[in-house]
Amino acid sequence: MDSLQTIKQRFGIIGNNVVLNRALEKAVQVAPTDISVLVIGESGVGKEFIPKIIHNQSARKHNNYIAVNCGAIPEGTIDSELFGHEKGAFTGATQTRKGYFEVADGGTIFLDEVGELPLSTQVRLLRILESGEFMKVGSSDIQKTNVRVVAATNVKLKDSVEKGKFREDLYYRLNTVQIDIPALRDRKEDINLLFRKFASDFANKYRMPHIELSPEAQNYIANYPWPGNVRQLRNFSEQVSVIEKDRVITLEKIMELLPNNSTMLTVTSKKEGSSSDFMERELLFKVLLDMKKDLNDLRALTLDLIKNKDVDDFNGNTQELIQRVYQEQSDDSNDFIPSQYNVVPSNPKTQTYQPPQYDYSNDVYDVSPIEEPESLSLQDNEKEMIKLALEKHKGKRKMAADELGISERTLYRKIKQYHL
């Protein structure tokens, strides 16, 4: 029997999740008997690789492996899909048919999204699981097939079969052994690992270079909560390695082609009340720390005016105004402010600050008093500052960025926001 190493080189499989790693090691363990088995996952998760591991490792591999996807079937053309029909059963029946279970005889046959079959031909399903024995449709004859049944869904079938969708008997006839594929976003170590692969694979199948992510941008996307898993990711990969110029993609990027977490928290809400409670969580933290970030830009641009005497016209004591810039700054935001300031935490539980102590006496300039300002909205006075900036260097970004001491791109960001 192969190790699990080879057998994810065998099939393709990337990841180290430990949960991941039980599912495909329980699918061994199974596979040289003729127990059913029922994969239990999200769509788009994988769940088509565990039949096939199982015939695989299974006496089976040399005889036929069909897989079937049950909701792709059309209800009144399904029976004979499966089970066959004799010529002339019904209009169109211009020749006897073999069904999925007779052309699989001795083999292995995968019935995806299994939730999705009529009552009717559940009953037949089960026939087979019991006895072996089915019908063809238009037939009294009775045959035999011994077929090994993997089947698959995303559905929680127990509440169909409490709604009468599914029989009972059937649900605990394929769950003999239950094998569960998580999430992706429950395999946050393995996103990374499957974003390069993915990418690899489209770079050398387009012939272009490699596509890389940005720290920040690998960490957004290892958070991201993929609605639709590795297929999801994997088609974002292909999109993001075909459409970017830029083989360096950053988290701007990726947080433009990425739909807003806000927009899945309503899908996924309806599947998992926990796990949608974290996401929100995740979503109103990631909001505040955006704040924060424009909070500090801000303040660090109101002090390096001050500092460099380029406010004309100020009201008031200049102490004063620097004391409630930082007020209630946290330890961690002291970064850039200048040392000649000393501004230290008065209580560090409550992460409060003493007023900034300055030595005025060298001061060769006068605060001139003006009117109060029209508006006292920093949202306001943070779009007028950048308009000076840009009228004093004529419109060039880079060094508007450099006087207002911001990044020329989170300057590019404000220019499009307040329509400059």
Ligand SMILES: Nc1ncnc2c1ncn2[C@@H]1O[C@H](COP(=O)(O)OP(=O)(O)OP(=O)(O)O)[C@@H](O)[C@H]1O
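If the one shown is the form predicted on its own, what is the structure of the form predicted in complex with the ligand?
Only one chain is given; partner chains and other molecules are left out.
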């Protein structure tokens, strides 16, 4: 059994936080057994190291290790991917194909985002865990395989069980040993270590001198909530390494790049950064955003009414009405000015409506106006938000997902779903 230090070095794991160390030790301890392990933690905390350590520290290490993103595989093909299929099992199945559970015989499978598995696949998985037996799609022959399963989830799987979306028997079967990876904000002492490591990696990669943070800037990032955890910190250090000309980053600069708008409200508590505080704040902001959105929806409706009504009904005072609808809004923000709503043409039906643009450039939780939705359908709006986030981050899915507060795989699925 390798020491924790050796393992950290081998996998490039940075940090000395006690809870993280305990999680890594637990992985090393259970590695030689065949016990199923469930890894739990928010998106971007480093869950993927655990199955790799388990595989590497077990007798299975010379056999296959396969990582499967359950959330990224369409429901229609997941059974065939995992368990294989017979020739002719469905249109396009021109060959018999081995599934991951057959290929990984003697090795380890990592089922990431296991909560996304369809119920029918959960039944097949349970059978494999119980007896090692499975059947290819389209076949009635029972096959055997010997695979160690490590699963991960960033959703509350217990809630999914209560909602009937995840089988309770499977939950207990997977959860024989649970390994929790703490959120980055709960291991503040590791934040600057990680930043320095990433900054040095990026300096090498881009052949630039290292960047350094002033002591105040170091303090700031250590107390920042990092909702996207280590992944967000890594992306941030890349951004700073590449964009900033000055190699010493001041507090002022870091606040500009990483605005912690949550301090705008007085709800910040002394125990700043603790998980429940953060959730509470996040909830408050969501409520505020929702309210703002409702307001904008109302405005959109009012404008629509005006737009579709004969302009004469208002005795030529349409512009004034619109001004009034937007009065409060334009006080808040210059991005949301009524002049962008060009309503004067004589035929209102053919006018082109330019929705006011919302400036997303500098915030995590900005409570300023949201772009007026043209559709009130939740789906349309979700699609629109995803498009905006992808545009803002120039197609970088990780960053867009962080901003939207969903996992990268959920984003991936939605991109497919909406054909974006």
